[in-house]
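Below sits a lone chain in structure tokens, taken as the form predicted on its own.
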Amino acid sequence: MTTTELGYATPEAQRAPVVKLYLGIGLLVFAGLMLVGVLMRAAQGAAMLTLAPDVFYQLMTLHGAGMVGTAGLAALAVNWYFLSQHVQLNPKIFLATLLLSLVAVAMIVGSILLGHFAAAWTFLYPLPAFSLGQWSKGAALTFVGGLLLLGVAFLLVYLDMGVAIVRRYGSIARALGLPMLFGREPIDATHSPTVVASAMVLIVNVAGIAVGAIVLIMTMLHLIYPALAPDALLMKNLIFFFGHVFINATIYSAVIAVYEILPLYARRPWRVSRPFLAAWLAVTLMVLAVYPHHLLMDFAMPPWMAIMGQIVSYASGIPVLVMTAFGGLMLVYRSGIRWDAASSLLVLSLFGWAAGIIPAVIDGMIHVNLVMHNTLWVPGHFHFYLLLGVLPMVLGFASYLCANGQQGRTGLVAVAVYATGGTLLCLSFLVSGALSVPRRFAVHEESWQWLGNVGALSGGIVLIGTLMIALPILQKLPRARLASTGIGARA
């Protein structure tokens, strides 16, 4: 008997149209923002393009804020789609979240392209209020207000998801599997990994967005009343807690696609176990505690926080990553899995996630961080996470739902092009970092420029691979009957 027949899932006919909207808009925006990234690297290479510094920093702000926000929304679509097969979610609230997000995006893009705001997605206090004539107070307020509205949109859908989870499972802790983990209940083989991951994301991202709302409101008050000057170190702590938690919650939302789709290709179930539940509990706590590794260069930080940031960096993410990567490999091993665009992208995402953690852990060491943090090493490690981890999860999800795997060899070629370009791009950033090329420089020294050109060419290959994967999906999307995931059969 399927979950739909049991009556606690959201009917397919209600959720499919909204998911299609998320996917269609997300794929188009991803491609556009990739082009922006290619232009930035080409400008640093100076062989194909030049950009005025003020334009470069506007594009950097657009690329950073846009990619983080779009990845968050696309991963939310993955999470919402699969969670709605276990609990009754409200598609109208999910649609309202998308509409609010589009208004927020219009505010952010308008503040950058029309208002010339260029303080990066981090909007580090007090930079938004000190533009040196580059942008107006209104542009800064519009940018910050757009981020705040985006957070409200996420909280709206999280409220619906939280109520639905509590209504079926009794509490968020029970959805996370804590009674099973601590032996108060036997292991329920039908308890879905999707529900466990969703509970974790709710806990950490509601906290992260709430902190983000506080720092955004404080930034707006400072813009309106300059005499109201909050503590700069406190503001930086709040910003990086918010940013770190949000992007990690994005990864943990998107990985649900691996848990749900890969077992269908391997024809083997992905069941919860006590080690699996322990890993998700550990990462829930560590994601909330590890953010000080972003502030290791801030000498005013209490030493214990820097030490905690370094130690927790070693372990943060590893429990779930090991469980997921090991589980994925065991699932695929000798399974006779059918390889197409979707299954290839999901396995690629496990590689990107696993490989991306290595430069992150290296940068999380205090003495390394003091040398490497302001170099292109850092964009190298988060491009590994996002370009080869999160985005293949989203593309694999979209590809499977639209039966894009039917394109066979063409789909595999597209994934190979994407993976080749993505790996080269990440390596171009990491090699640049190892050679001490600074990040956030609009103009590069002549000896650094070849790395910019390699990055631009690699980014171009990624864009071609993305279009090869995404265009067939976009063509089929309006009339596509979204594929069943067979969850009921698995349970």
Second form
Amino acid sequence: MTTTELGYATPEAQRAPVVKLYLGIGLLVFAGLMLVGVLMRAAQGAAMLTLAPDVFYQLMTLHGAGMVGTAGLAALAVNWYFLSQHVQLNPKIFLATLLLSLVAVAMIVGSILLGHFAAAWTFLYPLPAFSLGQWSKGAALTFVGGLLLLGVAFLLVYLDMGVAIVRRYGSIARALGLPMLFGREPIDATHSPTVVASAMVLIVNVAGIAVGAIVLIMTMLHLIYPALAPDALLMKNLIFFFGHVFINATIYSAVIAVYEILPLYARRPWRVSRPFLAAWLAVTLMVLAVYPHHLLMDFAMPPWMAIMGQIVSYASGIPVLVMTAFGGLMLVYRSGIRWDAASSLLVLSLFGWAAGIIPAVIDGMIHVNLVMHNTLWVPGHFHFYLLLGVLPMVLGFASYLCANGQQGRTGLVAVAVYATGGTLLCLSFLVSGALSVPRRFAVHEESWQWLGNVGALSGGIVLIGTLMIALPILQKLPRARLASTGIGARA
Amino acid sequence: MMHISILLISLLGMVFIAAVFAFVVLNSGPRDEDYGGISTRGYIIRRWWMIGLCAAGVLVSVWSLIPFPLQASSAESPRIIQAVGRQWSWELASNSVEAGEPVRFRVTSQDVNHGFAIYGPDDKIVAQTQAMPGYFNDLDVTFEHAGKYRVLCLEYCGVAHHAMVTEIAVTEKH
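Structure of the form predicted in complex with its partner chain (previous: the form predicted on its own):
Expanding to the full complex; the earlier chain stays at the top.
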């Protein structure tokens, strides 16, 4: 790090404590919500457990909202930690985001467990107002208000990140590398991929959360004044834009762990280049444009949007497969890399992300969507992204920061257990989808139940793997001196 | 058959990616200090990989989008059947259809979003669309075989979502 960079960077002593809080809370919540997922699959299997449908749908709402929110916060911690090496961020704002998020979580959990709210994390309008007695208007307002507060919390830290980036780089476009991409400035090999990714995340997620806020406020107004009923298709567009952008921004935030840590293990640089910058610009635009692939079965949508949804769905996978996954593999090839928990998790995360693209892109085809939409195929592909992509990025980050990746043989065994369980779980979803098993069904027909049991057992294996990785980290976390550079020297 | 083909194609793609990762992991050592040489060769592979993916994308897009898969059927006057979803039941203007008869389901909802999915006698999805309040989605279906078909809701709509089922009896053509 040069003297100039040090001048911009957030002091190390200020960065660590808040990141530790994010990681500690995140790992515990992930494990808890995995258990909820296992219970749901077991209930669908009907051999080990039965759940009343109202309880199942409450748990489904908890699992969805919890996992998306926690993944978002954990990925934010990755992004914030590494961006703070390049720009001066305010740890108090980062802490305020966490505290606001915890209040939001309390509202969301309370609305579900006490208020019995169960309209799924996507709160698809106008379902929150049509509970037929299952939950009250107050519970729905509390859930929607909780999500809104979570969005405000994210916007708060994004504002700080945006100001800090502009202060150092002049503009978000310059941080994204556009002047270098279009030849107005020479390629600066020292420009960090973290800064490029952060700029992309800022652009898309501020837009996504802003749209989310609009749809949440409209939902609240509808709950309070039922006569004020917005157009259902418009609301669906807004919800899926928000949801798609938010979860994508989560992946693109978490992948910064790969950009920052894998080069240290491989002792090779991951530098920006014109193709790299072009890929990130393309991803920025495509993440904003691809959401209509969620609405392929809404025939009232203009056909050009369905066509755009299919084509952009395919195209948006290319930068991942060509730049990030391929770049990561090139870094590892004949590098003499030290395989430990952190490096294994980071490479696993690239595999999960890349492999998940295949079923996602195939489902993005209109022909296929006609028979796969809203079957368990959908959680099949997004669990590849999230369970085998984002979560290993976060776990790899945590393992590296707290233990320098050195969790011994147990760490490697834990990663193998996690990867095996995760792959089996995802495959159980995909096979279910191919057999037309619907998603979000509390009760499964007898011929589908064996897949629920396979899913529950696989989920149990994932949970064991997660605990094997996370518990030693959590033990070390309070006193850990976070490592940020120099793995090569330590290896 | 289509469902299984989709699964097999996906698995094939994922196995290919797994094989590439396995190859690299197995060849992660010993260390080659000439990263410049590795990256030069890598960039050539990457360029062809990129060209291949783009070409495949164009081919698949043209093949799968022309003609547009959601356009109305060419049948001049398909039989129209109104289908209305509500928490938690389906109301079909008719639950009886002849095999080979072009049918257009005009699908809507009276309350929240539902998913109108037709399951064949083999319990596989034949076709689907969304049932939305304030909108009509036209789903054209020609049932090829006689038998008992079912309509399930595939958009989560509340506590009895999984029980929102009705039947369509498809009879032999007279």
